[in-house]
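Just the one chain here, laid out as structure tokens, in the form predicted alone.
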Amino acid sequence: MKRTDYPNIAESLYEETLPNGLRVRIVPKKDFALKLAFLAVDFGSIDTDFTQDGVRKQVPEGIAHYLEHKMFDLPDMDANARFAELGASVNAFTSYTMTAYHFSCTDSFRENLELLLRMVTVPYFTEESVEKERGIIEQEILMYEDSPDSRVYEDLFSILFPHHPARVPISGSVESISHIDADMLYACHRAFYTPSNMILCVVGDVEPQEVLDIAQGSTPSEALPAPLRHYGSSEGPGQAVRSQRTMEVSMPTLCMAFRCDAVEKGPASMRRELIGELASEILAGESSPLFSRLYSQGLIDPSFCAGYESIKDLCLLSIYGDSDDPQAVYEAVLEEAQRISREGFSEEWFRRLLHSSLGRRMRDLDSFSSICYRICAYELDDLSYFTFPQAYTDIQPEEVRQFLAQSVCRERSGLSLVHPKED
């Protein structure tokens, strides 16, 4: 097993890939009572069109999330109840690009890890249980549809990426999940829930070799390749797009975003992520001139925030908040981006933001769940997360200025609005 020490962040990482392809990552935390295991599957809501064994398949939207729900059923037990008996707290989530199952415990770690691995690698679906789950997921979908925060974000993706499966909400729709049956769930499990398409990350006071032995003894020996995925045509800069709806809100909610050029996997993607985060702070973060000006004018409130994210080959800088005049906020953001492109910003402010960003990531190392999530997410992009301090060392202000000049413009923008219903 390979051990790599990172003295600049006081962490060590053990790495091994089992013969079946399962990647195992272990971060020892001596003398901590809590132990956390995180099993990530490289299968998200956007993976609905794929080729396996030479056959192209299309499955209903929302099936990754549906499969996540059903993986807690085992032939001889309810995994949720068994985790509770073993004193563990267990949960799972589905994103655009990943399905993850995780538990934390202080005792019975071996039993809990064996149960987690068995639960995720042993499919068990009946038509009766699949049908029963449909109603539960329908209620979840309807709950999100009634949430202004969810609707404004999902509407934005639907107009910003019209040719990409990210345009569809992670849970799918009531109509799309009505077509899911047990055979489809088995097919997706066979395609994506193979050990070579998974990453197991464990953080806590554990013996790395013991974790490796448990993983090897609790997962299938067969190593199957992951299927070829199809995401549709590439999304270019395009033109400005807009979505509007009315809901039960007290004031308009806005979410705007700007399509950014994608970069290759590896160090370039980590560097771009940091540049994007810094650019969003400089453009519209709490310490930015734009935030101060819009806040003093009463155009925004403290909910106003900006950030950068990527979904496989999609990248975007987004801004969210409430405003009585969302059009004025939208125009102000574009004007500020143009001003920064011409005039730049002070290097002192840039360095302060750089150090603040690095400090937040260092503080995140206190969270076992954050460590596990980031290690797995970065591993899916062919990166070792603990190298992040190196990425901060040579980012220059000019790179951030150029990023804003290229990315934040009207033709790359999408604006999603939720207006209050009129009396």
Contents of the next structure:
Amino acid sequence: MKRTDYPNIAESLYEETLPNGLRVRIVPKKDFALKLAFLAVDFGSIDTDFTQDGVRKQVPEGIAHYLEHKMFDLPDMDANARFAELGASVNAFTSYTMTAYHFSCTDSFRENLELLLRMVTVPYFTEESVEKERGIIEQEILMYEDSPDSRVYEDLFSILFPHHPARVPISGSVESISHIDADMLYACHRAFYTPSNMILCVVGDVEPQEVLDIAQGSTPSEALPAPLRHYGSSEGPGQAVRSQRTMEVSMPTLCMAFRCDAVEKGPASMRRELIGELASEILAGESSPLFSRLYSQGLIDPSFCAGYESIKDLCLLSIYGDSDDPQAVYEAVLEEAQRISREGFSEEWFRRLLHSSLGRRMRDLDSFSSICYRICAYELDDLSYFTFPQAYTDIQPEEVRQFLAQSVCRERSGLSLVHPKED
Amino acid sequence: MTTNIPIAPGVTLRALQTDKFKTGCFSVNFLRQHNEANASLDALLPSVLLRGTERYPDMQQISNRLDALYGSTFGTLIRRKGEVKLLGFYADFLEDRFTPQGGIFSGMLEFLEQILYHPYTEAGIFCEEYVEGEKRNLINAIEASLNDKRFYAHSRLVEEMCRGEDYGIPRLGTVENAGKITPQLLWEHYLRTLELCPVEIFYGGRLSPQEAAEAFRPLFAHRKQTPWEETHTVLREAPAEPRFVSESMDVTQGKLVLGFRTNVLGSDPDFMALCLLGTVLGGGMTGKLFVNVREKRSLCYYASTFYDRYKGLFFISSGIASENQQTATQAILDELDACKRGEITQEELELARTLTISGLRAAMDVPNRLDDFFIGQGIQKGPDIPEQIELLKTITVDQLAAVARKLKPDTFYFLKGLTE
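What would the structure be for the form predicted in complex with the partner chain, rather than the form predicted alone?
Below is the entire complex, every chain and molecule, led by the chain shown above.
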């Protein structure tokens, strides 16, 4: 196994790709009782249109999430119950681009890992069990529909990316999941849950070779190539868009975002992520003049935050918060972006923000689940996460200013609002 | 595990030395009785203190300082343990050895001293702008409890169930009381807090307990012995018949919360049995409620239990379709009754036991969980984590049944959806 030491962050990484294509990543952590294993499948809610064996298939929205629910059934047992017997705490989630299954435990690590790998690689669905799950997932969808935070975000995606599958909520809708049956789940499993389309990451006081042996012994030896995906256009509407709805909330919630140009996979995307993060801080972070001004004016509160994210080709800088006057906040953000584009910002502030960002990422390495998630997410972008300090060494303020000038403007914006009900 | 060191009159440090983490942390907590008169003042004070100090007079200066300390986090804390309120601050910071120059921990202590003792003032008291701004945020936060329906339903149940008790007062107080606070009133409250409240500090990081004590000691060197503010938690009996409260709201999923009194506290012999019962019923995907009410009967989306060891209350909360209210309530109570009759299989017991023990073991690897645990031990001394694990290993079905019979239904609350 290849071992790389990263002395500046005091971490090491073991890497290996099995003959079946499964990528295995191990981060040793001495003296911790906790062990965490994380299996990421490169299959998210946006993967609803793909070509496999020369045949193009379209599947209902929300199927990745549905499949995640059903993977816990094995022919001879309910994996949940077995994990519990083994003392592990197991969970799973589906995002736009990934389905992940993970457990943490202090004992019986081998048995738990074998179970996780078997559970994810052995599909077992019956029409009856698929039917029964439908009610449970419907309830989950309804719960998200009651959540203003989910709603404001999902609405934003629906207007910003009208031609892309990210416009639909991750779990789909009650209507879309009504079309899902066992055959479709089998088809998706066959297409995407192939070892070469998955990454296993383990963090804890484990023996790397043992992990590798378990992975080898518990995954299929033959693997199909992953299918070709079709996403439609990532084009935005080309003009400012907005959506609004009313819900049972105490004050208006706003989420605005700016569509940024796509970057290629690899080092450029890591660099862009940092540029995007710094740009968000400079525009609207807690140490920004805008934050101070709006906060003093009572237009925003501590919930106000800004960040950068990317979902494959979709890149966006977003700002979220509660405000009694969302329109004023929106205009103030646009105005501030123009001012920064013109005047720039101090080098000293920029350096402080770099330190701050680096320090927070270092501290984040205390969280096993965060390490796993990031290693897998970066791996899907062909990047090795632990190289992140590298990106901090040569980034220039001018790049950040240019990025802001180019990305944060009215034509690229979307504004999503949730208003309180009138009494 | 931790070492408790009195470092000044009424100030105790609980220090846990560990070199496992890149993050060091501490929390500083002032203790007093949570009641209607002080709830909003307590909730407001830390936020106003964190608005500005003599050296860092506004939020921008404060953010700049924390950014320069490698993105350290410094936040406000308003916690309740039963009827005891803990107000203060927590800090998470990069351990010195990961930076070229170090100086982060000492920088955080300097910052803490500024926040505690050198607030930004005008005319000798808090400035109006900061007080009014944070009042508005506090009022918004109180009103925003409406947004998270699960949390809201729980809060409403507690309010109904513990009316007339300090426990029934919302953690952040009420909009009405927050509205009455003036800079002068808050200033007086601040001085009383510094002078009269006992202080509990938790430190987790690379320093030895003695080194940590020496680091914190100068911050409290001026404290004088005084009759400290007293705290207590009142226990009550459940009514003969449970009360039922229902409200409607425009939500798609109904929220059901059942409240019970057990009067079993964290310091009682039954404590661990009740914790384990909570897992037997509501523990993840193997609890009786999940398996029988959700999986077998599809009556709910989630069903979980929460046991407040500081007040001896036990809650079961569930998300259900509104038309299923009666069936779901009965299904949940049936599961509880089965426990009372000792109908807990050996398998269910062992599952819950393993889950609880491994949860406790894992907690030792998460700094924030340790802070809350050890600070809680200062409020109500119970078994420490290794002792809890040993106790859990011996609990039998008979003990679980006996403690289940101590659950006396008090109040049931249902948040009903208007639309289907």
